[in-house]
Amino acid sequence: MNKEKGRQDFAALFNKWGIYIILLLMMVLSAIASPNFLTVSNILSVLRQSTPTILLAFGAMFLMISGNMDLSVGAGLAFSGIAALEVYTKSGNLMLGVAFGIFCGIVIGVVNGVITAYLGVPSFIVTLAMDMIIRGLIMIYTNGQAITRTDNFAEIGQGYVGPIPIPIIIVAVTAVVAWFILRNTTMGRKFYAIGGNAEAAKAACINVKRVIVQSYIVSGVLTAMAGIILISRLNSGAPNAGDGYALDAIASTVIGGSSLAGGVGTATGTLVGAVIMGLISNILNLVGVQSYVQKVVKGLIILAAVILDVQSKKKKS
């Protein structure tokens, strides 16, 4: 009896603090594997490079909590970033370029949300098709060539405020806002409600369809921000930018404690999950693991995270 209680206590402790323990262990192992890991420049580099994934993970978190997903964020990232860059280079107005990029993200989010919520098409199918459509539009517009006339657009992704990179400041502000929305707003409570039980949410007079569209709009804004930062950091509007980022974002969110079944997720957990994904890439790069091997490792991590999520839900049931 005592052994069983001990196992239950350990399981409860790990469920609450496990992700933070994993993050700490990874940092220790990284420091052992490479003496360069704990340098300030490397830590800032990891966080800066992880910024697009972190922002996409926050968007995926809002969608997962409301019971949906978006596989088109990689393409949406590229489209919004390139659109922002093009408007900036033609107008010379950085704020106008950023605003237009975010507008593009919102439009993509609205289209995904409306088709999912009002036409009843599963979000998996809608966003998979949207990914192909957007990638095709990007290739048509750019003719498959990268846009390299970036001028001062690179300051967004490469600039600093004092000693702190601008992308890290954006992530910090986003994390606080995401936490506040989920913990202290009616919108956040509605996301949890429809993801936990859509029928009960309807009975409570929540407009489920409108809330789903709202969750896609939030994701669209975050996707556009990620695209603007990535394009400006790379100093190039590459048509294939963001390729593979959708799965990284979903994996980060699941690792952070969000459930694919909906109704579960936190901003702090998502942030830590995305940082863990960034650390994995950094560690593999530091020890010289080849890029195609890294894809295998990330695929296994995604598979393991989903299996753990499914098994956890079965135990609760």
Contents of the next structure:
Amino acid sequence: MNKEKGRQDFAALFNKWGIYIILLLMMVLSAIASPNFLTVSNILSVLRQSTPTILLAFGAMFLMISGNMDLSVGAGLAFSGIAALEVYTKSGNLMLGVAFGIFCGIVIGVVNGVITAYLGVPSFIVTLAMDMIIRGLIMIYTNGQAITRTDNFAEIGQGYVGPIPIPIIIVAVTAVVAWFILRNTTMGRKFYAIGGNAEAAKAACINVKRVIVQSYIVSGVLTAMAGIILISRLNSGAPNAGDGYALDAIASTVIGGSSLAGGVGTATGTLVGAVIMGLISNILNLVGVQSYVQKVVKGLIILAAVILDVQSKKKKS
Amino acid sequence: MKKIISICLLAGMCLGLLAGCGSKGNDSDSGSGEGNKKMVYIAQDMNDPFASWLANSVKAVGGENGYDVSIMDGQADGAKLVEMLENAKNTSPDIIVMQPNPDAQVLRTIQDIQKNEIPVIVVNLPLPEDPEAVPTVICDDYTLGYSIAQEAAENLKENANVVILNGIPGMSVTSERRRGFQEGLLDAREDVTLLDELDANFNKDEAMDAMDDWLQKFDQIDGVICASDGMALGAIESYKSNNKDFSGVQFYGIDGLAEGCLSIQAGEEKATVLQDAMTMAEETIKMADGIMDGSITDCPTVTIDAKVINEDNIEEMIEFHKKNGLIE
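Given the form predicted on its own above, what does the protein look like in the form predicted together with its partner chain?
Expanding to the full complex; the earlier chain stays at the top.
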């Protein structure tokens, strides 16, 4: 009897705090494995490296909660970042560049959202096609070569406020805003409603199509922010920037507890999921694990984290 | 609403097609016209800066020498390369030029094309199955790796600590450049210590992340040897974003791209080695002319020398890139 109760308590504890326990365990193990791990500079370094993935993961989270996904974020990231860089270098106005980059993200989000919601095409297909279109447009514009004139654009991705890198501050503010939107706004509740049960949401007079477009716009803004930070950090308009980032963002979101079926997800879980993704590479590099082995270990850790999470949720239900 | 969106999309597609036709018109301005020879160029991957530079150089030099060059993209995929070769054959060109994918076995497809009396030239890398089966213009990856490693061996201080950033694992371009690093530096200078090496897949961002981690792990790094300029530049940006002094660190890359040359000029990257896409393109067109007029009937191999670029000849290279439109 006591054993059964103990098991249930553990399951409840793990269900609520599972992803945080995994993060804590990883940090303890990493600190034991490498004396360089638990230093302020390394932790800041991991967070700064993870910035684009965290922002994309927040975007993926909003979409996943509302029952959609976006495979074009890698290309959207490069497009918005390069657009921001070009407007900045041509106008000399950093704010104008950033605003134009975010505008590009919004346009891409609107196009993805409208085709998905109003034409009923599955988001998987729409965004896959959009990825090809955007990547092609980038190649046409850059001729496949990195844009080398950057002036002071690197200040966003490489700069500091006091000892804290600017990208980390941007991520912290974004995390609070994302948390607030999901917990305290009507829009956040509508995302959960349409992802959980679109028919019920429709019956409750929610304009499902409009909410889908809104979720893509939010994701587009976050993608553009990630793009501006990444291009600025790289200090060049690399046309292949962001290649493969879409799947990292989706994996981070799922590790963070969002459901691919929609209606479930939290901002804190997503943040932790993306940080776990960044930590895996960092610690494997610090302990000198060979690149080939890293791929296996990374895949296994992602798999183990998701299996643990799914099992704990099953026990709860 | 659906109808309006569908109409907008169709209108967009039509505009895209018109734009496509328009750009074809522009191509003919660059030296092509009626009566020109038709060449299809198949690039390994137009996302790769060097492959894109080479493709555009062949198009430019070909245009000046009476060829209509259309470019197809192999998208770094062996299967796509076979598909593109078959598509190219179906357009009945006068000649096909192909940058091979080391992972793809395309000799049989090429032989099939040759049976249709369409000659094929291989450029940049040798054909993996049989390097002597087709006329070839190459600059081999081992030489590139060896040349830059030799430059590093001459410049690095005694008992230097180095790290290596490799390309995409499993590709011959990666293994051959790495073999060059081994023989040109690590075997030649036994006092040099290799602290660690990682695959950064030729990506600047992955190189930056790897370097970030190494900066936490190692107190003293004297040299960063990279299989591409992009990765060397990523390593430099990592030092900058970590506010670390890198005046005593030497960064070496490969490719001689405009971005790498600008970095050498700024005193950041120490040296790179050029795969001269323009010379490769000129030799390719010369070979195509020879095959077309019958003066070349066998399968010769022309090797382009690897040219080390450092502070001594950087201004000349900057001018070279300016002339080719790669630097404003």
